[in-house]
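Given as structure tokens, the chain that follows is alone and in the form predicted alone.
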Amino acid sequence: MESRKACDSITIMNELVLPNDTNVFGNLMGGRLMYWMDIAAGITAVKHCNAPCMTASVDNLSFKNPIKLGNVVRIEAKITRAFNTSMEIHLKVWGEDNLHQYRYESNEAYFTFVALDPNNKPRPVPSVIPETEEEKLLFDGALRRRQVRLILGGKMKPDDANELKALFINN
């Protein structure tokens, strides 16, 4: 299977704040952003692998700043990194003001994939070639995010993630 470059599998999306997206202070809900992200991503997996996936995970979803009605949210998509049949997803979101003229950080998270086979079971995905050095930085970090997610899965034993010790005890 061939490896597949990062920037091959960027999404950029692009959404209008309106009524129905807002609670009652005229912020964009959360509920209706993650809906937005999880398509983003969804989009960015299977461009990776030519495949059909599904969500498997998100975390580290930080809500930095509200997205105000009438402005547009901006949701960038890339992948770090891909393992045996999975892959992480980092998402950057900025909401745009155009009537005042800027762009503002709003959040950030990273979510989990999984390619599927005919059968709905999951199948091997190509590996990442990170070129940048964001890239570099954010496929060097996708191991212990994933040790971290397998540990609170239940999944993993702490004492078997290896990248994590390493953080914490010296040899």
Contents of the next structure:
Number of protein chains: 6
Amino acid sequence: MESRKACDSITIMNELVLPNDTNVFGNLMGGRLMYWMDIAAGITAVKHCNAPCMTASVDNLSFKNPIKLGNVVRIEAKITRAFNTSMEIHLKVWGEDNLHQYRYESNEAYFTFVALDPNNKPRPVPSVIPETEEEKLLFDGALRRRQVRLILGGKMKPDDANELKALFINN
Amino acid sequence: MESRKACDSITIMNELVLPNDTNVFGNLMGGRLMYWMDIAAGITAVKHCNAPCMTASVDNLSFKNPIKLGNVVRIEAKITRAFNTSMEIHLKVWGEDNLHQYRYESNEAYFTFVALDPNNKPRPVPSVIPETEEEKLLFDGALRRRQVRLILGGKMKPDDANELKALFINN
Amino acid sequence: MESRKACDSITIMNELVLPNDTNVFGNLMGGRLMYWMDIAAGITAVKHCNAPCMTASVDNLSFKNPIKLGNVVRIEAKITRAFNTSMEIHLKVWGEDNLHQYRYESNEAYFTFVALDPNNKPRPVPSVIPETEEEKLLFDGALRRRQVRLILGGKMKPDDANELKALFINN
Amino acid sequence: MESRKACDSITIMNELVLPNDTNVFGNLMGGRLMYWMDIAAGITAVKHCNAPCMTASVDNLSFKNPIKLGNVVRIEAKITRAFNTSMEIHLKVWGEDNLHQYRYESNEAYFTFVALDPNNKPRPVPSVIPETEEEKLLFDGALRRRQVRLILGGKMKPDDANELKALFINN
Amino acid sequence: MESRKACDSITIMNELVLPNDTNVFGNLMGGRLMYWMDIAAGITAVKHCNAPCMTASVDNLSFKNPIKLGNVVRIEAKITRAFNTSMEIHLKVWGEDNLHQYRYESNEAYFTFVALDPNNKPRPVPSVIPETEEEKLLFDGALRRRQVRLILGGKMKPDDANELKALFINN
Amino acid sequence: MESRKACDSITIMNELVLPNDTNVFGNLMGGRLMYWMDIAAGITAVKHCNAPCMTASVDNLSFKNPIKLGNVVRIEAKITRAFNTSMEIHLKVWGEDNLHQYRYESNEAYFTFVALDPNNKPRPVPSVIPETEEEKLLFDGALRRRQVRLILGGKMKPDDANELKALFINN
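Please could you give me the other form, the form predicted in complex with another copy of the chain, since above is the form predicted alone?
Now the full complex is given, and it begins with the chain already shown.
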């Protein structure tokens, strides 16, 4: 299975915030944004591995700046690293007020997808070739984020998370 | 401001998985589930503090069992603890195949909401009174989860996260 | 076929009234509410009989208090009685203004569902065991409501509706 | 206030049954049909009285023939009679399988709407002039149906429903 | 294959403009209107040929009067002419402000649909019998509009478009 | 008012074709695609002029390759030229079958938007600076397409359309 460049998986989405997407403040609801992010991340995962994929997990997600009704949501999704049968996708989200030429960061997130074979069993995916400085940083950090995921999901003991432990003991 | 019982905030949601909610596997898409979870958690937050609320963050979320087309999604949301102006909401999600009387766990999650005053500034919320054993465990764990959130959000140094550090050093 | 308790069929739904659900008054449209009620009632019917079900009829439905944009719609559905292949489901609907801790009745309704076998022919369903006082009243009234349904649907002569006739002659 | 012809209020709706409108049988869900019927009836009511209107009640509704995925739903709505501030709207619904040039009756219903003034109080509406034989029959039957509605809604004693009583005693 | 009258294909659609259908001006978005027009035209095409149909092209479409939130969109679609395996459908669109008894033209358009056989290959459709003066004019103009379509689609050289050339040279 | 580069207005949209977007063939419905194209074009127009915009017209649009359920719709929109108060936007649409690494052209279109001032009157927009060869070709062709639009919209006599006449007489 041939490795693939991270940049080949990029997916860009632009969505208009319509009335039904907003809460009582006239801001995009968090759940609606996560819906779009899941679709952008899913397209990215399938682009990388050319197999049907399913959302496995979503990392901690914090909503910084609310996106207003009538503004544009811009989502950029790109794979960071593959782990045998799973892929970590990094997403950046901006709000755009094009009337005032103003773009603001909304949030950043990591979604994990798993590729499935025709029997719905996990199947191996190509590994990722990071090229830019940012891609390499994201690639390296992916191991640590995976340990957080496994510990928080109760699938790894904190003691075995060497990458992560270092963070708490030496920092 | 009077404290409130955790159980007064419970919100139960039942949704039917329709064709447009599903991916190529005929399973509920992760993003659509997060959309419903965000609404259930938001209703719960407003019930507790009687003020308009906004999604602040979502903790690590892992999708265990996919929910099939035509099945029912059952979401139970309840507040665990309040932190001055924010509230942590715990959600449990099941799939229900009522043709076969079969209910299966789908996932579990923590959403954090912040209450806003008329100027859209954070405003204090009542504290939470946990009553059952489970509510007390969730109440106690909330501190540790908050530290994870602050560290992962870059708002706290791992060194200051005493609750969390213990987890990595002594376990 | 084993009888089933009425309470085993309960379905609770909580929905947020979003902009697209409202009419020019900013109130939930009647049709949108009936859409949700039909889904809640359908889930309840399937829970009782564990077979695919189809809406057969809806009884007189009157909308008392409009539910405002941003409020929560709370629907509780429970089976009242089974008639060979059909089931009567009772629904209660409230609006909730959680900012002001105010819950108000919106309407009450009876939906009838029919269970189908694999050839789409009606199939028998378990009978209902009412337990509480309210469940027993609903169980008893179901006969009379069924006669109204049959008469209004032109399937029974008013003369044969003994239960109902009493209502007009003696009350 | 000038009377208006029944035929001036006619509203015709044609909708395509899409995947998300269907249940597990591939048939239009009852709730989705009621949603469309409510909109068609509402347009008809506003056409008659030129004032904002709100759904007040829906009469017994029975679903005869299911409408299949990909078929067309045809709804015809027309006012039958006005009662001071309320209007009774009659709806006929067909399914159309245009591949086989086959149109089948699905159901028939009566919706009642109330007209509101700028303070959201009921306001008088023009009376209705029935012209065709069918319009006159519907106009005459409206009194009886109104009594059923009032009795079923608990707003009239069966004893006072002279029109209706006759139906049970003499038929 | 028997010819069919143009009037047998008429489809009338009435839709209410809801919040999510509108842009920042509170007017129906052009794209949402085209969505409804495509469905109305598609129903018309299937009515004429009793075969599954697919949108092939849409002619120049200009939006004259915006339709306001809460107003009604009225669409009338009718076939003008058939060309072997394709059909030209003419649509007229009005906005209706029923509070003020005011109906205004919104736009007019021509959609072309192609009929498909079970192998998804184009299949012949019945020819059209125009009866009224307007139907005859539309029938005659269809040839010229088809040439515009073919030229603009790069499938015909302007030189071969005799009908159309006359328009530019002699007018 | 400063001129703006064409490339500054680019909007990229990626959408997943879900069940409710498809016709009986399992292909994306033309109307649903036009809905997305209108939103992409609208975002592009606002990016260029930083003013609220409204769809004015859509040029001839022909659907070449249907996009399948589960495939991705990729839309690229860019301004070609501005005419005082209106802007022509060029859109290219592809389908992407990422399971088979296959991208296919679906259609190409020109949408025209008009910018509005606070009184909803047309207001001037910046002119466009084309840079690449393709942008220059599109810029030049815009005049001819505008004449087609004006003639087809009945706002220009064919005789006055010099650019266009040449096409018919000399080609």
